[in-house]
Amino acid sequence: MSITLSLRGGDPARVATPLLAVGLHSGGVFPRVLAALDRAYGGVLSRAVRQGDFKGARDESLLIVGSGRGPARVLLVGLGESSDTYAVITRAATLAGRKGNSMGVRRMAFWAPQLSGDTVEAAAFGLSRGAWDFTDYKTQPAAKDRPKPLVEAVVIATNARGSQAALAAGIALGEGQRIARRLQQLPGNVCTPEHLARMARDIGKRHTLRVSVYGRRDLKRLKMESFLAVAAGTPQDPKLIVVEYRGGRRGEAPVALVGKGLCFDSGGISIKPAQGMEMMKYDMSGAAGVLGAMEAIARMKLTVNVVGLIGSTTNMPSGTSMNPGDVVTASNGTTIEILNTDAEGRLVLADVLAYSARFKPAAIIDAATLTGACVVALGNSATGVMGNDDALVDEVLLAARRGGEPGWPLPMWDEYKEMIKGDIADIKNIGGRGAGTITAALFLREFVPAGVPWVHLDIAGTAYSETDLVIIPKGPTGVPVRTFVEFVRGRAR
């Protein structure tokens, strides 16, 4: 369910709402602008700050119930001490939205000091992100006992009239990430390659985008043996999905966003351990990121041409599956020795990257939950970032930082390439035990169109969380929607 977001100005004390979230910095000083609100609450808000009951630390919150006119409840939310105002407001608004949703208030408002422009966008996006919930498969109690979801939120801005564009951008970002997180959270028997294709068509219809979907017969015609090798063990029809957004000048080279869409990855013949295998429904997070980004980009009407490309299938063991030791030829003519069938994402992306050449892209960014080695190297706090162009890598890192999805660069030295040199073919799909994230990226580099700047995002550690992250629950994070959108938005300015 979407959330309706709106703007208003004025004194927050006059907002008749079931819940008013108030963002406060640390330091023990209660803002004078909230004097009327404090009086309406009998001075309890300023006392809570003055006495240290609420310190304004990051992720700190304190709920106070009032009476009479104005807000029925006030939720104090800590902004902390960071100098990154956009990130601070995003986080605080996300926490507020999550708490508001859990309280069943249906409507709420959010205020923080000097909300205007970019910080209005941050507040709108944060409220949308925090209010997101997934209850599709839970039996609901009787209507009278059912908690009411948060469906409406107001951002109280210092310049409401001048912040409408920022609000619209925040809504676009929120809706894009909601699409990605929902796709990620759906079980693998629902979020199939066909379901991803259907979602792409829905986005295309909503925003008048060109959408092309190619199945197994088409992939054979396109000589995508690498992609088809992964799909060989499943009866589900694999899909190559292409979504074209034309917001730039006619004929202008597009930015290509590429996503891995493995709707479930058992590992194939090189089967994964049973423990934790259920998390492999998230192996389509790169594809979800592409679709979420295309939704946001289209809503924002960015003046850039963008093409989203997704390779989607499942990787299953069966009598028709690819086997360790098989050799296939990718669509660009490169022969690949398959040593491990669980290194399947790179096989799919190989043909998708090669296919992107027909669009003559100005730059390519791909995202994939590609390697467990990336989680070992960087944990769950940073995305691995690698590429063939240092300037593009820096541009993507900046976009990731702006979007609150930090990345960290890893080297792409030629010395590592020896690790994936084939014994009986041009290249093999795994190297040794070391540098697994780097060798996977080097494998992908072999299929990037010649002369095109390219960056690979390994989101294995950041696309979903196995623990509650305070501002968002256990499960999908929506990474890399914001990175994709911020990169494209940077190109549009």
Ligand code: BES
The other form holds:
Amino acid sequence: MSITLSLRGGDPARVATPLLAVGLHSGGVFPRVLAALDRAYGGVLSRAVRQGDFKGARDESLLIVGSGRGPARVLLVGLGESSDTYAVITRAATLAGRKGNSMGVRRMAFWAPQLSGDTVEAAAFGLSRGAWDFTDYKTQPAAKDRPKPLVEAVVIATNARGSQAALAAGIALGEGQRIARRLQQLPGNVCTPEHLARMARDIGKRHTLRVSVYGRRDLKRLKMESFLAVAAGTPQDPKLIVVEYRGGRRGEAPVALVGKGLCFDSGGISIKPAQGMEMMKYDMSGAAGVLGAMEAIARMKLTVNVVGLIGSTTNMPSGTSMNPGDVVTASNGTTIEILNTDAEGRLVLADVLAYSARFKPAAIIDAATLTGACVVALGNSATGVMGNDDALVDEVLLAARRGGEPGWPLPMWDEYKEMIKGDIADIKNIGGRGAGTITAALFLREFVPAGVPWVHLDIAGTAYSETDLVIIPKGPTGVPVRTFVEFVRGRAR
Ligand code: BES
Ligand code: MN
Ligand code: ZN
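Beyond the form predicted on its own, can we have the form predicted together with the ligand?
Now the full complex is given, and it begins with the chain already shown.
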């Protein structure tokens, strides 16, 4: 279910709402502009701050039930000490949205000091993100005990009129991320390559984008032996999905966003251990990121041409699957020795990256849950960022930071390339024991069209969370939707 967001001005004391979330900084000072609200609450709000019951620390919250007019409840939410207002408001609004959603109030309002422009966007996005959940497969109890999700939220701003565009942007970002998280969370038997293609067509219809979908027969015609090797083990039709958004000048080179769309990765013949294998439904998170970003970019009408490219299939062992030792020729002519069938993402992306050449992109960014090694190196707090162009790497790192999805660079020195030199073919699909994230990226680099700046995002550690976090519940995070959108936005300015 989606959430309706709106904007208003005025004194929060006068907003009739079942729940008003109030963002407060740390430091023990109760803001004077909330005097009327404090009075309506008999002074307990300022007292809570004065007494230190509520310190305003990041992620802190305190619920206070009112007795009279105005907001029926106030949820104080800590903003902490950071000076990065956009990030602070995003986080607080997410927490507020999450609480509002679980409290069953249906509607809520959000106030923080001086919300206007950018911070209205942050609040709207945060509320939308916080309210996200996924209950499709939970049998609903009788109507009276049914959980009441948050369906409406109002942002109270100091400059409501002037912040409408910012609100729209926040909604766009929220909807884009919702699409991604939903696709991620759908199980592999529902979110198939066919399903991703359907979703792409859906987005295309909504925003009149050109969507092209290619199946196994087309991939054969395109000589995508590398992609097809991965798809050889599954009866499902693999899909190469292309979504074209034309928001820039006619003929202007597009930004290419490329996503790994493995709807399930069993490892194939090099099969994975049973423990945790269910997490490999998330192996299509890069593709989900591309689709979510296309939705947000189209909603925001960014003045840039963007082409989204997705390679989607599943990686299964079978009598028809690829085997260790197999050699294939990718569509760019490079021969690949497949030594481990579990290093399948790079095999799919090889042909998709090569295919992107026909769009003559100004830049390519790919996102893939590509290596467990990236989780070892960076954990769950940073995306691995590598590329063939330092300026583009920096541009993407900045975009990632703006979007609250931090990335960290890893080196791409030629020394590492030795590790994936083929014995009987040009290149092999695994390196040695070390530097697995880097050798995977170096493998991809071989398929990037000549002369095109390219950045690879390894989102294996950031696309989903295996534990419940303050801001994000266990499950999909929607990374890298924001990174993609912030990058394209940066190019639109
Ligand atoms: N999809 C996995 C990578 C992955 C691992 C993502 C853990 C998220 C969490 C990828 O296809 C894979 O299996 N990579 C192998 C590569 C290895 C065989 C060189 C890996 O990381 O073990
Ligand atoms: Mn794999
Ligand atoms: Zn994989």
